[in-house]
Every structure is written in structure tokens, then in C-alpha cells.
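In the block that follows, a single chain appears as C-alpha cells, in the form predicted on its own.
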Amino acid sequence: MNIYDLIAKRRSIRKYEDRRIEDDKLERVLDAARLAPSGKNVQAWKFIVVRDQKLKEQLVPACKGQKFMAQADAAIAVAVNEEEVYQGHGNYMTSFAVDGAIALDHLTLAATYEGLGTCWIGAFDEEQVREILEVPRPYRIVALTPLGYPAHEGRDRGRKSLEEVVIYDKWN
């Protein structure tokens, strides 16, 4: 499968099989996240892999009741050290959210390649997740994803056309 087919194939998966991810697959997926670019190559992230069922069940209410977080073999939280990251991103913000998002995107694409499913979770209460997973400050939770074998294909939610989203040269 080429990269363009892989990108087109990725779907948000909200139902998972009761099946363990092989250790070598999990390691490859995590390594893809590790290899992501970050502002000034700081790599100020940690990937928290949650396989303990009780912890995954605690994450469900912290993730606005998304029950599939506990259904997948693993839940992964991306935490980024807000003080360690590049501080001058765009000359107005730190790069913590961008760095974490790029790493999670690498993870979701690698998971798709490995036949695994993910679902980008942005609906969560950071303080609840921080407490459940005992994440220290100055780390910030950027996003989470379940990771496991999909019990369905996921649906194509459509995308805007290139003409709707691309501007060449100047905004006009």
C-alpha cells in the first residue's frame, strides 16, 4: 500500500475486537510516533500506553463517555512538556499542541498500516485524564486514541474538495 492509499484508508474506529495487539506491532506504531518531527526537534513528548482495563474504564468518563476507549486493547495518551517545547512557534505560541498532534498523526497512520484502528479523541477533560494517569506538570495532554483491532471498517465521512481548501500565492 502506498502512502496516499494509506492516508485515504484511515478511518475513525469506534468499535473494537476483544483481541490483543502483538508487541512488535505496538512497538512499530509507537516508533512511528517517536519519529515525528517537532519544533526545533525537541521531542518533548511521552506516549502513555494504557492496557490496564480498570484504568481504561476510568478514562471513559474523562473522555466524555466514549465507551470504546475501554473496548480497545490499548488507549494511548500523548503528553507534551509545555516548558520544554519550542517557545516561539509562529512568534506567538509554544509548539506543544502541534508537536503532539503530529506525533499522534504518525501513530494513526502507522496503526492503519498495521491493520489497527484508532480514533482521535479531542473531547476529554485534561485534569481528569491527568489525575487518572498521574501525569505531572508541566506535561499537557494533547489528545488520546484507542488502539486495537477494528470490529468494523469505519465510515468515510467525506472531505472537502481541493478547490475548497487550497489557495495559491495570495489570499484573494
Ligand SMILES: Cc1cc2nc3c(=O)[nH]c(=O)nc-3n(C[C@H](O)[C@H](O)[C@H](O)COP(=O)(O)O)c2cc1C
Second form
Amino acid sequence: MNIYDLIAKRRSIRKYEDRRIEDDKLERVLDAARLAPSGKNVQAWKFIVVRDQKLKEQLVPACKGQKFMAQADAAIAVAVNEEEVYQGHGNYMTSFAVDGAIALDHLTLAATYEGLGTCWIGAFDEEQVREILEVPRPYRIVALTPLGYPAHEGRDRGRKSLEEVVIYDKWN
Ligand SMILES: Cc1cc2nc3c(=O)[nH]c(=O)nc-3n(C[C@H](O)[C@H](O)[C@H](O)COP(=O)(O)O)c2cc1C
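Could I see the form predicted together with this ligand next, after the form predicted on its own?
Whole complex next, starting from this chain.
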């Protein structure tokens, strides 16, 4: 599969098979996240892989009742150290969310390549997830995803056309 087919193939998966991910597959997917770029190459991230069923079930209410968090073989939380990351992003913010998002995107694409499903989870309560997974400050939880064998293909949600989203040179 080439990179363009892979990008087009990825879908949010919200139903998972009761099937364990092979260790080598899991490691390759995590390695794709590890290889992501980050501001000043600080790599101030941790990828928390939750496979304990009880912990995954605790994550469901912390993720606004999204039950598939406990259905997939693993739930992954991306935590980034807010104090360690590049502090001058755009001259107005730190890069913790950007760094974490790139890493998670690498992970979702690698998972697709491996035949695994993911779903970006932004609907979660950071403090609840922090407590359940014992994530210390100043780590911020950027997002989570379930990771497992998909039980459906996912729906094509469509995208805006290139004309709608691309600007060449100046805005006007
Ligand atoms: C930052 C972000 C947060 C998201 N949060 C959730 C979420 O909490 N639950 C969910 O089911 N999908 C969530 N999604 C998935 C989007 O709804 C989905 O990516 C979008 O509808 C496009 O569909 P696709 O991923 O299948 O292409 C999130 C996506 C992003 C990028």
C-alpha cells in the first residue's frame, strides 16, 4: 500500500473484535509514534498503552461514555510534558498539543497499515484520565485512541475539496 492509499484508507473505528494485537505489530505501531517530529526534537511524550480490562473500563466514563474504549485490545493515551516542550510555538503557545497530535497521527496511520483500527478521542476529561492512569503533572493528556482489530470498515465521512481548503500565495 502506498502512502496515499494508506491515508485514504484510515477511518475512525468504533467497533472492535475481541482479538489480541500481536506484540510485534504493537511495537511497530508504537515505533511509528516514537519517530514523529517534535518541536526542537524534544520528544517529551509518553505513550501509555492500557491493556488491563478494568483500567480500560474505567476509561469509558472518563471518555464521555465511549464504550469502544474498553472493547479494543488496547487504549492508548498520549501525554506530553508541557514544561519540557518547545515554549515559543508561533510566538503564542507551547508545542505540547502539536507534538502529541503528530505522534498520534503517525500511530493511527501505522495502525491502518497493520490492519488495526483507531479513533481519535478528544471527548475526554483530562483530570479523570490523569487520575485513572496516574499521569503526573506537568504532563498534559493530548488525546487517546482505542487500538485493535476493527469489527467494521468505518464510514467515508467525506472531506472538503482541495479548492475549498488550499490557498496559493496570499489569502486574497
Ligand atoms: C481532535 C479529534 C478529536 C476527536 N474526538 C473524537 C471522539 O471523542 N470520539 C469519536 O468517536 N471520534 C472523535 N474524533 C473522530 C472524528 O469524528 C473523525 O476523525 C471525523 O469525523 C472524520 O472521520 P474519519 O476519521 O473516519 O475520517 C476526533 C477526531 C479528532 C481529529
